[in-house]
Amino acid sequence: MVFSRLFFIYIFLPVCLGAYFLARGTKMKNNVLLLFSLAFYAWGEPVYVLLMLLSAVINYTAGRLIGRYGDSRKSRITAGLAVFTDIALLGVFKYSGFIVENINHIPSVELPVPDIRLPIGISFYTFQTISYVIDCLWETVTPQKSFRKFLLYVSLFPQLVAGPIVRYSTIEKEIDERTSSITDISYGLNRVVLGLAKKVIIADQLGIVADSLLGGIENATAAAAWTGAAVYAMQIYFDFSGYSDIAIGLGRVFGFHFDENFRHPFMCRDITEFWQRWHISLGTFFRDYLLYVPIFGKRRKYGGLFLVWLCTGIWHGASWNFVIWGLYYGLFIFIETLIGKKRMKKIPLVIRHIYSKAVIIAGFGIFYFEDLDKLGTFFTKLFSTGRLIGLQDRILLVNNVYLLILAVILTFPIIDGIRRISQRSAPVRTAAAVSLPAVSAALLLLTSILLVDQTSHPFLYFRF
């Protein structure tokens, strides 16, 4: 099931909310959420519910065993086996075809390429279970004794299929005891509408522009290549941050407080800061669980950095362009690490912004082109000379100028700024309180109208 569908907005969600708030006590509310979460996943992946249940059983059992063994060699072996199993399951379903295709490039080797459909959300819930097992081993969380509660953590539908990656420690206490105030419900529903608007009104429309500019990359000009990649970067941002808004908003309605996943990443002054603002749950996962992993028996600063960015690329998909994409960003972060924070700050701010945006835009070009030949053509076009932009591309941009201006404006913290001002000014706070419901209703109406005739536009991170 997809959030940006009228069935979810007007049938599934209202029924779920009605059942949830009619239920008495946290136990019954958890049962309602678990039932609807399993139904949500089974709607599109009925067979792969069993795979998610298997993952939950393995990691729940590992947590209980670690809790029983305490700080011992048995606990470390148990955690290692659980993490290995998680990665193996992810590898089989997500990367087996990619691995076999590359093996077949060896002369005289021709293995059948497995055609396995990727289970939606497997990258997200796998990383959640891995973090849970490691946190149990490190004794930063208490192993969950109830399988029902653990399964709720794994399958919680607001963030199940496209994140953010929610750690068990974030909602450990709220699984057992939480409340949903009127303020929480109002904030959550408004944020859900905002996320839907980001997806349907902005991201999907930007996607049309990006595909038009990049789809014929062989005939594109340098300006079209740069503009197309920039538009695609904004499409990814509004699509993925929109999903995160919906997840965080739904979580708040149900009494859960998920961490933020985006903090206006295009305001960054360098690439290191970009990744502190972009897909925060993935970046902090790799920082906490992979960066300091011993390599050949010793923690190696730059070796750990390479491993993190290699895995960041691989996590995004079974294709070489994603591997290149991860190492590409890793290279710039490596360079910035060598320069050092103090010397980076001495570089004029304008130059830092130009540098970071150029790197980011080119990086999303890598993200867009899975075909390496077209990727090579894209980079050739970035630095080509000649006419600035073709007539058709110029007409396309003129016809979408208001969309592009709106998208650029909304990459800045406009809403956060209004919220801060309202906290300091009673008149602004009153005006915001009165206008917010009307604005949300208008956005929901416009989103619904666009969804009536819209063809399928799933969230882009579903495939990761």
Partner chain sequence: MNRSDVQKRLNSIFCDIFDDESIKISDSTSAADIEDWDSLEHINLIAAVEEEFGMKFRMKEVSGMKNVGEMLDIICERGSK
Contents of the next structure:
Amino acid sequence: MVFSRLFFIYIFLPVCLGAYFLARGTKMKNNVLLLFSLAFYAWGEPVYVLLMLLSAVINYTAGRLIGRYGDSRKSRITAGLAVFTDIALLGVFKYSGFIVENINHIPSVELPVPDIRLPIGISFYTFQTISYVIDCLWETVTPQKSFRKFLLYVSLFPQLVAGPIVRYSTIEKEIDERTSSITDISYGLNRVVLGLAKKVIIADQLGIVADSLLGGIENATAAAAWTGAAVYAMQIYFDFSGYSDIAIGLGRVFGFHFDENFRHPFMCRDITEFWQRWHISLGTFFRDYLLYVPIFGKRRKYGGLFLVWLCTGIWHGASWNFVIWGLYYGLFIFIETLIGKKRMKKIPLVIRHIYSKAVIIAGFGIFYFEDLDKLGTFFTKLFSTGRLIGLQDRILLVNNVYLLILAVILTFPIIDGIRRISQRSAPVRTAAAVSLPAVSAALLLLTSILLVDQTSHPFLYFRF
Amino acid sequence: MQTDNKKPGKLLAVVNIITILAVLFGGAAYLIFLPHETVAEDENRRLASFPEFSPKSYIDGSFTGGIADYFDDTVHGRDRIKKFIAADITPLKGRKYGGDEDGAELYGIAFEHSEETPAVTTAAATTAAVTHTTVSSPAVQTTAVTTAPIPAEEPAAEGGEINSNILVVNKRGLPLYPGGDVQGYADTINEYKKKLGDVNVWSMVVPTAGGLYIPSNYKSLAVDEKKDIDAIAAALEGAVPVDAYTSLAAHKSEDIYARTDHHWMALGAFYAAKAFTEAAGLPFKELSEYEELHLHDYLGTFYGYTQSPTLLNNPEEFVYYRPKNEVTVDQYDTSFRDPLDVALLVPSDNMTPSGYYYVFGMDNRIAHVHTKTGNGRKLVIFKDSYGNALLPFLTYSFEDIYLCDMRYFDLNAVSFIKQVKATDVLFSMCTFSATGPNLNCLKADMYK
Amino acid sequence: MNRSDVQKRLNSIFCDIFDDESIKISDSTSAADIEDWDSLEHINLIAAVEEEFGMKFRMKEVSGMKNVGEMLDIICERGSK
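Alternative state: the form predicted in complex with its partner chain, after the form predicted on its own:
So here's everything in the complex, that chain up top.
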């Protein structure tokens, strides 16, 4: 199930909230959450829910064993086996088709390509279980004794299908004891509405523009390629960060405090900073568990860097364009490291902004085009000369001008700004606080109205 | 988002929670208790129904998924909500290009036929057409309606769809012609002529609204339809081209093309039929010999696809004509079997404004019209959906007319023409069909 | 090993790695205090410290170290030169 549909917002969520707040005590609340989380997952994956359970059993057992063996070789072997199994499951269910297809490029090799559908959320929950096992080994967390609580950590529906990757340490205490204060619930609900609005009102509408601009890349002008990729970058941002907002908001309603996953990434001044603001939970995962793996000897700084970016790319999808995408970012971060922070700072801010936005926008082109031929065309179009902008692009941009302006404005930390101003000015504070419920309700209604249209099957193709 | 713990802050938080929960639970009540819709008229389909449980439907996810789809798809007042979105929300996204009321809106992945590189005509255009062509999604097919008021969606024909890039300008939808295989069409018709020998073979390629109405400042968005029509006429050998373009262009100011649909109107077909019968030297009756019928508030396929507020606010009058002479009409399946006695024009009762075009009948049946003309002329028409509207206007000109859609034809076309002892064959279709993917059907019909 | 000795030697490694003679480390110094101390420079720092003190950090230590104090503790415990 996804969050941005009426069935979730108006059937699943009210029932879940009702049951959760009727339940007394953290234990009962945990049971309610676990039940709804499993139902949520099984709704979309009636069979693969077993795979998630299997993964939970394996990692739970590993955690218990590590707890028993303490700091010993046995613990390291157990952790190694668990992590290996996690990666193997991910490999089989996410990458086997891709791997076999590429092996088949070797002459005289003709393996049957396995037809395995990707289980929803496997990339996210697998990374959570990996982090858990390693944290147990490193003794940064105490292995969870209750399987139910561990399963709740793995399957918690707010972050299950689209992240963020929540560390066990984040919820270790709250899974045993937590309260949802009135302000928590209020904040959480607002955050959920904000996330839904970002996804449905902004991202989905931007998607139409991006597809129009990038869809006919063969005939695109340089301006269309750049704008198309920029619009797509914003689409992905509002989509993904909207989902993170919903996850963080729902978590807060239930009394959990998840870490932020996005911090206005387009405000960055360089690519290194972009990745400190974009999908933060993935970046910190790779930093903590992969970057320092000592397999590159003396030069492990750059070895580790490219390993991390290779994995970041692959994590996003089983396709070459994602590999290229990851290494592309790795390359720019490598260059920035060579230049060094101090010298980077001496470059005028405007230039750093232009450079970083250009790299990011072109990067999202790599993300968009899974077909490598089209990706190649895209890059030649980016640097093509000739007509600056075609008539069709001008019409499209004018047709969507207010949407695009709004989207650009919203990439800036507007809400933080309002909050800052309202801290200084009492009238603004009152106005903001009083209008908040109305704004939230209006956004939720608008989102819902737009969702009615989502099941439309327009005549995508007309017939003569 | 204040997280102030002081008392007024807390009160506001409570108000906020109550407001949002009111929307959530109110919405839940709306979704659960209000009657569910069953049909989407503007999309021509039956909405999702509550799924049936079976172990199989559970395991493949179609049961749980179906429940969610059911609630999402059958929202009470869906049609009104959708129209509200089109009329009041979509326009907030931006402005029309180059004008307030009559400005341009663009839908789809428009390909631009650059004026600055006129040299790359056919080659570039063909690539564009091919890359934009996709087979329609099976999901849409399976939800098609089969009951009376809304006609069933036509079954998918191989390569039968053309990606719809639509320009809405001057309150009119215009399909943007991507160009295509002009020589391929001419070769195919010439081959038909060779195989048919003495039979008169006519080719009438008609423009779409785009070819007639695109304002000069938007011409670069599409390939010139007139140029391709002329190129086809010049490449025909033995087969005779019929120039419908000139007749249609002469009547441009009349309502000869739908503004909200990708078809022409009956009046356009009338002028084209006139051009054809004049070229063939056959009798033809003016509109006085027809009964004029009106349907109101027609919103055709362009609206369904674009949800354009401009089209929504400008529905049109659907006018068609019934010949006063008596005709008998039999409908057959695509292998010319199982005849059904039907009327020339499908009764429009219970038809929804988006389905009006179906008064001309469906594409996936072969129709045989027998008239009292008694002149011994037998015509076989191979056509796309434009051809349906021609039929009523040829009933004073031919004794027998066989109307065949090239996409839904399971016999050998040449044998069929010979079998019914046709004196004339008319290939009549719009430019998109002649030079686009539908051409493959026309070619294949020769070898079935 | 003498902790203040270790701290002096460590300080010069910091100055070297981060190319800044003005760095004065203390137990509470963390990555937030030294601008160039990011996750990548951390690798260089670790490598330099390992070489200087003839020891190896474990991965959990490399990854989990919160401040200079923790690093000093580990060096004092396991450093061999």
